[in-house]
Every structure is written in structure tokens, then in C-alpha cells.
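We begin with a single chain expressed as C-alpha cells, specifically the form predicted on its own.
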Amino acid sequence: MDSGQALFDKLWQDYINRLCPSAHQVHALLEEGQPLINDHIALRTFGLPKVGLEVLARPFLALGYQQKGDYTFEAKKLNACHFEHPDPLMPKVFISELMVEQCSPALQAIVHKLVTQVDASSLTGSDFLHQGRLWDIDSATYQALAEESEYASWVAAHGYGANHFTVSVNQLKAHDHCQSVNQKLRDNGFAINEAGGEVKGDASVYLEQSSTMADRVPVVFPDGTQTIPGGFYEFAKRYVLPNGELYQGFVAASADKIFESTH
């Protein structure tokens, strides 16, 4: 099992070679001399027992993370959970799955057959969480997926990679909200995720967040290759709860609004 560095950097690794090349352009534009905090990462499963978000859960467990918040997301059919560790710079883990018995017998039947094609084994410790897709598929189930799920089908094609990374903005001295951020990426190119407003969140949750929306990247499937949404880069900015610590938990409403940026 890696260590918990050693797997955030295997993470980084995967998300900005095959999900999200222009995390790399990110960070030119807005680090300041250190390296940028990471506030979160974020991975997404098929809720079935055998790939479900406990098992997804499990390598972090094992590192010291504590189960935090859980959330439903009801139109999108997804549950999710997020994890904390005692050592406060090591990022958040937000975990979703697709609640698949909610979904529609032709969905339930085509994910099952995704699934069926894993082998457990390759489920133990936490290289599976880097490597991708462990399943085949072809790109008209692909389309089959993305006509009822957005969020099936980005599972379906990717498999298990880090969807976003979080830049921390608190840590930034040029920029004092996403608002800010959102400017200097648009600035320089960068789509932003407008869903529900382009920063969701403020100060009265205690959390506001923004997103450029996700790379278009190439997937291979076995009868070619399509190039179809990634990963994409968040943006949080966290406030001091009345009690003086600072807020470490999520806004269903606003997350649900993130999920949008792979449309």
C-alpha cells in the first residue's frame, strides 16, 4: 500500500496525463512561489457491491482518513461521502456512486456487464484507484450511457482516475475569491462550469466554489478513438465557522452544480 503522498502522487499523475493535460496551465497561472494546496480530490464509481464507493474508500481508510459527510444527490441518482485525516494538509477525499438500481433496465444491464469483467483481486490495495478503465466497452454503449447517465458514461470510458483536483484559493495572495480565479483562467483561455452560477457557494455556507469545465481528452474504444470530457479543475475557497475553525465539509447544492463540468 502506498503511502498517503506517494498515492496523491500517483493520482496527480494519471489525472494530468490522461484526464486533465491543462491542470499543468493551471498551475503556471496561479502559483506564487510554493506549491499549490490541493483542498480535495474527487473519484466516482458504480454503486455495486463489488465497486462501490466503500471499496473505493477503503485504501484511504487504511491511511488514517475518517468517513465525514455523506450526501444525496437525487436528480443525478448519485451518494457520496467525503473523508478527512487527522493531518489537516492532507487533501479531502470526495467519493460519489451511481445508485444503479435507480436507473433504468437498460443502464442496470450494461453496467453490470462493465462490472462483471473485474476481477476482485485487481481491487485490492490502491492501484486501481490511478489505473483507468478495468473493463471493455465500445463507444455505442459509450453513447448508449451518456443518452440516460452523463455521470454512468464518464465511469464507463474513463474507469478510476482522479475526476478534479482542488486548488485551495484561501492560500492565494493574488486572488481572494473564486470570482478572481474564474477571471485569470477565462483571461487566458480556460472555459468556466456556469451551471448554477459561476461561483456557487459563500460565505453563509462557509464554502464557495468554482470549476473550468473538463478537457475534452482522447479514449480509446475498440472500434476507435473519440475524444470526449475528462477531468477539470476546481477552485475552493473555505470560511471560519462561529466556532473559529474553518469549515472542512461540502454544500450538496453546490457540488451538484460541479458535477456539470464533465457535461
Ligand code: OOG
Second form
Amino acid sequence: MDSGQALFDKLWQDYINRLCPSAHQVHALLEEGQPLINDHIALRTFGLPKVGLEVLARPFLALGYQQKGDYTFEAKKLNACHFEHPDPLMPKVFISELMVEQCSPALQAIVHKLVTQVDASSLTGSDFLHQGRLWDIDSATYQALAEESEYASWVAAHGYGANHFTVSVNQLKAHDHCQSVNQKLRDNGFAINEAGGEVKGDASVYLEQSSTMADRVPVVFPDGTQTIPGGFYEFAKRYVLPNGELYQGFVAASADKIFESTH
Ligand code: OOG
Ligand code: NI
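Switching forms now, from the form predicted on its own to the form predicted in complex with 2-oxoadipic acid (OOG), please provide the structure.
All chains and molecules follow, beginning with the one already shown.
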């Protein structure tokens, strides 16, 4: 299996090629003579035993990652966990899954049909994490899913890959807060996710976050290509806890709004 570095390199290549080509421009706007520090990536899946959160977590656990916080998003019917590596230079990993059994019978039937197409042997190792869709889906089915769950339609169309990388704002000299990063990006033509306000969280929850709205990218369906929301870029500033350590968790109320970057 790939080393951690090799896996994140492949996730990055897939993300910029397929999901978020504007990431190059984000780097050009924020880099200050040294590589940007990636706070975390996020992955999405369907919460069914064959492809659930635990299946996506497996390659990270094999690399020495440990499961930390868990989060529930009732309205969106999502469940999530984050994972940390003992090496603080390794990005955190946020994995969410759609609680399929809480969705309508129609959505459940569609998702089961997609997941049935997955060959379980393709889920060993870590390559599947950046291989996109492991099923066929037509654009009418994509649209049907989108009416009930934007998240379900995103996973169905794009499959597996990082939906965002995250610039650690703590490292930046030109920007003390996410608000200033947002302004720089807006000045250069980016749209910022305003759901719940342009900055989610603050020092009182030890985490401040913002994100771009997802790039619109072409996705090939058997019945034609459609341009739909792909990946986005996130910005995170972490604050020091009373015990002197930097907060490493996530904040459910903020995450709930970050999900909407693909709307
Ligand atoms: C994950 C949204 C949550 C965060 O940092 O709180 C998140 C997603 O959009 O898949 O990334
Ligand atoms: Ni995130």
C-alpha cells in the first residue's frame, strides 16, 4: 500500500484534475514562499456496510491514523468521524456517510443498485479512495437523488476522492483570520460559501472555518456530460485550548454549513 505521503499526493492529483481545478489558483493566491500546510481532507460515502465510513477509514487506520471525534447531522441524515495521525504533520481526515436507511424507499433503492455494482475486491488497499465512481449512473438518476439529498447526488456522480483540502490559516503571515482569506479570494473572482455566515465558528469553539463554493466540473454520464458542483477549498484557523494544546477536533454546527459548499 502507498505511504501516507504517496496517498495524499494521489488524492491531491485526483482532486485538482477531476473535482477542483481552481485549487491551483488558491495556492497561487495564498502561498508565502513555502508549501501550504493542509489541515485536513474530507471524504464522503454511502452508509452501507460494503462502502461505509469504516471501509473508507481502513486505509488510514493501516497508516497509523486513529479515530477521534464523531458527529451527527440529523437534518442531512449524515454521520461522520475524524481521524488523526500521531505525526502532527499528517493532515486530519474527516469521513462522512449518508444514513441510507433513514432516507426514502426510492432513494434507498437507487443507492442499493449503485452499491451492488461495486466489486468488493476493488475496496482493498487505498487506490479506490481516489478512483471516482465505482458504478454506472445516468443523469436522470443523478437528478432524482439531488431532489432528496444533495449529498447523495454528489457521491453518486463523483464517487471517491477528496471533496476538499484545507489551508491552515495559522501558518499564514498575510492573513490572521478566515475573513481576510475570503476577501482575498473574492477579489480574485471566487465565490465564498455564505451558509451560516461567511465564517463558521470562532475562538469560543477553538475553530474558525470558511470555504469556497465548489467548482463546477464536467461529469460524464452514459447519456451525456453535465456540469455540476465538484470540490471546494476550505480555510481553517485553530485556537489554543486552556491546556495549551491546539484544538484538533471539528465543530458539528460549522461542519453542517461547510457541507453546503457543494450546493
Ligand atoms: C465535509 C464538511 C465538514 C469540516 O471541516 O467541518 C468539514 C464535507 O463537505 O464532506 O469538512
Ligand atoms: Ni473540512
